[in-house]
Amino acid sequence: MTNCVFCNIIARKIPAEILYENDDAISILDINPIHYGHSLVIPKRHCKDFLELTPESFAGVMAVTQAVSSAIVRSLNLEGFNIFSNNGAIAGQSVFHFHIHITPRYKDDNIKFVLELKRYNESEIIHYANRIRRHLAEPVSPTMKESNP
């Protein structure tokens, strides 16, 4: 895809600090890091989001994610790190080529995931479980809607 920044990095048309790659994925330093060492793992085959990632690419992406995570932990002497992916604009995705973030974490780094956790009542948990199970029986579809049910 010619207008995709990640496709252009993979094609070496745009410079990046490449950390590692295999046949399926490449890892680069994020140019706008949460912490220094914040890295991205990007499948070489263009896919918009996690739902479009092929099973074949998934294995290679995860192998690179694990190798780079290990190197980041050892090189920066970390006690922890986050791995995450934003899928869809509503979830914070800004580059629509699937990628995984690896973010170093430090004690008292003031990064907070502020959540208001919910509790299911007995009928709600059954309702949502049945709703999801019904769709697991269907063929996988890479369609994602931009609204809440």
The other form holds:
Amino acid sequence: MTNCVFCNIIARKIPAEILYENDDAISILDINPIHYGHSLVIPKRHCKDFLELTPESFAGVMAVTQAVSSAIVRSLNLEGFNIFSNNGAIAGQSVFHFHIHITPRYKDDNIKFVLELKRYNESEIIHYANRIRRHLAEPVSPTMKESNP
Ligand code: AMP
Ligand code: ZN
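Following the display of the form predicted on its own, present the structure of the form predicted in complex with ligand AMP.
The complete assembly is shown below, putting the previous chain first.
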């Protein structure tokens, strides 16, 4: 996609610090890192988000994610790291070409999701499980309620 920043990095039209690439995916350093070494793994074929990704493409992305995570852990001597993906603007996605973040973590680095955890009562937990299970019989749908670019 011509106006996609990650497609343009893959096509070498925009510079990036490329860590690794193969036929399936490319890994680059994030330009605005949570911690130095924060990296992205991006499938070569453009797709908007996780729901548009094929299982084959996801397998390739995960293989690269594991290899790059291992290199980051060893090179920075880490005790831990996060891998995550934002899907949909409401979930924090800002580049609409699927990607996985790999972020180094450090003791007392003060990075936290501030969460107010809910509790289910017995009927609610069954209700939510049934709602989700009903849709598992259907094929994966790339449509989300939010209109994302
Ligand atoms: P998200 O907000 O989950 O869609 O993540 C997009 C990420 O891409 C952000 O962390 C940005 O800092 C990063 N990013 C955007 N443009 C570039 C670029 N040209 N090179 C490297 N990283 C980028
Ligand atoms: Zn793209």
